[in-house]
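Take a look at this one chain, the form predicted on its own, written out in structure tokens.
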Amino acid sequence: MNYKELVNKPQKFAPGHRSCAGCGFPPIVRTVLASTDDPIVAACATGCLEVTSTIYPFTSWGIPFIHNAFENSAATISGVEAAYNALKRKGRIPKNKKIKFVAFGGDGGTYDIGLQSLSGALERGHDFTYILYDNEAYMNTGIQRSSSTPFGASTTTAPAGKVHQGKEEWKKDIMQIVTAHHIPYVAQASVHNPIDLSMKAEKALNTPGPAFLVVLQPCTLGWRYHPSMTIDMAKMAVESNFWPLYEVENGKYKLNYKPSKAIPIVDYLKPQGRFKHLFKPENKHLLDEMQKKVNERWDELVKKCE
């Protein structure tokens, strides 16, 4: 699918809704309700996007959609997904009805208290996609710190001050976590290449069993950036290597895009305000940790994909 195809496709997320300026994640819902021409029902987390998108009496979404509680993305679906199927077998839905379900969650409802229910539908096998928009904090409740949260970031609950300079453990590996799961398609997208997106969404849906989608999605309030540049953001993340756009299909790594040249981690932290006192001429070291940690990461991703 190109772009102009993408664009045309009938809407299944509407305009009007209330996410900040600047967020990204209208634009990852709308991308991934657009990959398949099958009636989708979703399942979303309480958060961000839960909250903007379905402020009673008005919905955005152009589809079933169910709201749970902020660790039970992941149980909801499976059950929604097994009731289908036991449908089915009654002769109530008929047997060659194609739907897909999709559940939604952010980096505070996947990496951290919706984990175990993750964990449990991936485990049991059931036919979904998972779809994670990670903005790498609880942002919807304040702006706290999430096992996403990257190394050095001030956040309202691990603040940059005179002891402590923001959040001192690394940013949680979720695609290996969901990876040792051996289900059939993971993959890790950005909000500013809806093409390499939409395939990976694409896949995700047609693939039977579990699936699992990660995607940057930058947050202007918590990161603390011009809303205009989102996209400039994403898109900095993967240019530096922090966040490799890359696949693993039955088991297979794949990397999907290779800077010609990856920028400076700096160049990344600097235009965020959640990163400035890093910059602090006491803190360089920091950075330096930062950009070794980076290294290290890209060049064992590299190994597995080749």
Given for the second form:
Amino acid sequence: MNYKELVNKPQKFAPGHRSCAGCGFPPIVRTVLASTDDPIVAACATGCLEVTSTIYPFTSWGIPFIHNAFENSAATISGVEAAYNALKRKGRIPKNKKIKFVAFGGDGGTYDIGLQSLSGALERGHDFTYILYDNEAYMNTGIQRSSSTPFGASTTTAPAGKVHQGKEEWKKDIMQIVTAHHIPYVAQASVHNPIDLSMKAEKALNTPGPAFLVVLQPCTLGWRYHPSMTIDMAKMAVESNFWPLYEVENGKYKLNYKPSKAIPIVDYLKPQGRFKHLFKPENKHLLDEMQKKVNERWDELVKKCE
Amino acid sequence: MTNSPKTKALTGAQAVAQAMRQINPDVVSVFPITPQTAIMMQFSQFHADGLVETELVRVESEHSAMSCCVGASAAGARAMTATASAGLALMWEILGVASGLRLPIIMPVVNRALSAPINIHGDHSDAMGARDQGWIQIFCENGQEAYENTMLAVKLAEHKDVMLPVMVCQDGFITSHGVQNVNLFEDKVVKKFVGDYEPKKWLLNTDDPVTYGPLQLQDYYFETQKQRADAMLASKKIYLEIGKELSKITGSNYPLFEEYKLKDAEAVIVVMSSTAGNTKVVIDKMRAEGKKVGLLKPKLFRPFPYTEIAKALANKKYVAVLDRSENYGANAPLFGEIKNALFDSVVCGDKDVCVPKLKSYIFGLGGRNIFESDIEDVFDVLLSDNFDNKVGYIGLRGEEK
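Next up, the form predicted in complex with its partner chain in place of the form predicted on its own?
The next block holds the full complex; its first chain is the one shown before.
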């Protein structure tokens, strides 16, 4: 789909929701939902997306939607998809009626508390697409560290202080974990590139069986940058090789974008308040470590894509 | 009986699995836990043999078992799972979601002790830990009751004025693994009785989108909870109505609680589930000796029939309530409810109710046996008119009789 086709698709996620100015997930949700013309049923984990879009008696969802709890978006959509199979078999839904199933979850609901539920649903082979909007911390509860939070980032449960310099562990590699389930389609995308995102969402939605898509979603409050810079932040994450755009289709890796010359990681970190402390002279070694890690992970990925 | 049943030797677990086969649910989520597993192993075999059209989802935990049921039920399917003990505890959060979203999920529960120490045997601590999550709870004395109540539960849960999930509880091992004669009714009769589930708002009706599980804040949450509470209270009457309908098939009765030689009894034991059966045997023996003893067996624990029970216990001299679970630092669960029931009636000026002298007993934790002689001892204590209001512990090492 090109931009024109994308923007002319019927709107399935209505404005008027209460996400922050500059929030990255509304364009992710809109793009994903616009990537199929079939009816969609969505499940969503507890988190920013759910609380800002379903404040009773209002809802932004123009499609059937269910929020169950924090850790069970994948198990919930499993039940919906199982119901679809059963009701189709019993003739309560017309045999030729196609419905797509999508589960949304943030990084807390996916990398952490919902990982088991996700793994179970992937292994069972339900026909659904999991969309992880990754803003790299528990933003809904006030910016707490998750296993997706990058090394060095200051959060409210791993803040930078006199002794500790924010998160001391590396970000979990969710793509590897999901890929290890040998599901047909796994991809990483970014909100700044809607054409790539919608191409991946379309593939994921049209893949029989489980598909997984993780989308980087800059968070103005948690990352502490100006709300006008969300798309720029996502772009820099990709241009610095921190967040490569790639997909794993039936086990085959493919790099979707290769910066002609990667920007230094510090260019990506600098505008973000969560990394401010790293720019003190005594923390230079941490920035060096980060650059080294980004390079290592990029090289590993490029090898897999060869 | 209007429909001649087939009598089979079945465990309580198998009896419930037979009910599930006849109900033929749209979606069943499966996860093993002792002693519930016996239900799902049998049902999975029915599935493997093509005897049901159910979509079986072999989930990776009980948390996902209930989450899957929530998704399936909201999608418009008749959904079931079964569990016990730690499994029920793990589901606890989603139990409240199921009832809060008003989803008529049916769940056989095979009552088992909770950890720690770990113990696989029967007691009621699991169901009591979940009693305030907005689920209707029906306790069954034996396999026959578990079989019939599972059918009843489907109609009750899905009734338009109820729309609440139901637990059908039986005692772990004692009932679930004990073989009894169970009368199975014809498949087509059961099928006709339970009918089809016709949801009003369902996710798979994509032409009429619905948002399930929204955020409700200070302005709406309260009203939603009140509606759930009202539905729970309303379900008592509907349980009785559906019970009457089921009676036409089974010839049995489905009261809120069973009375056994209660009318003229001086000393009464209140106890649920399998122990009620043992108590009946003791009552027969003691009645033959001229002792006026009787039983009140609650079947519906949620909603709890306070006024009806208070009336039934009116003017009894002595009542002992036997709980198969502790309630650390508080009245044992069933005892507390009985006491509430009697107190309410007195405060409300019900002149027909004179509060009996009460005694609370705890028994059978972690599957500790209770013997007929223990039950007889309880009646003897009551009839002696010489007992205090301290909690008694039946069969506890070091406890005096």
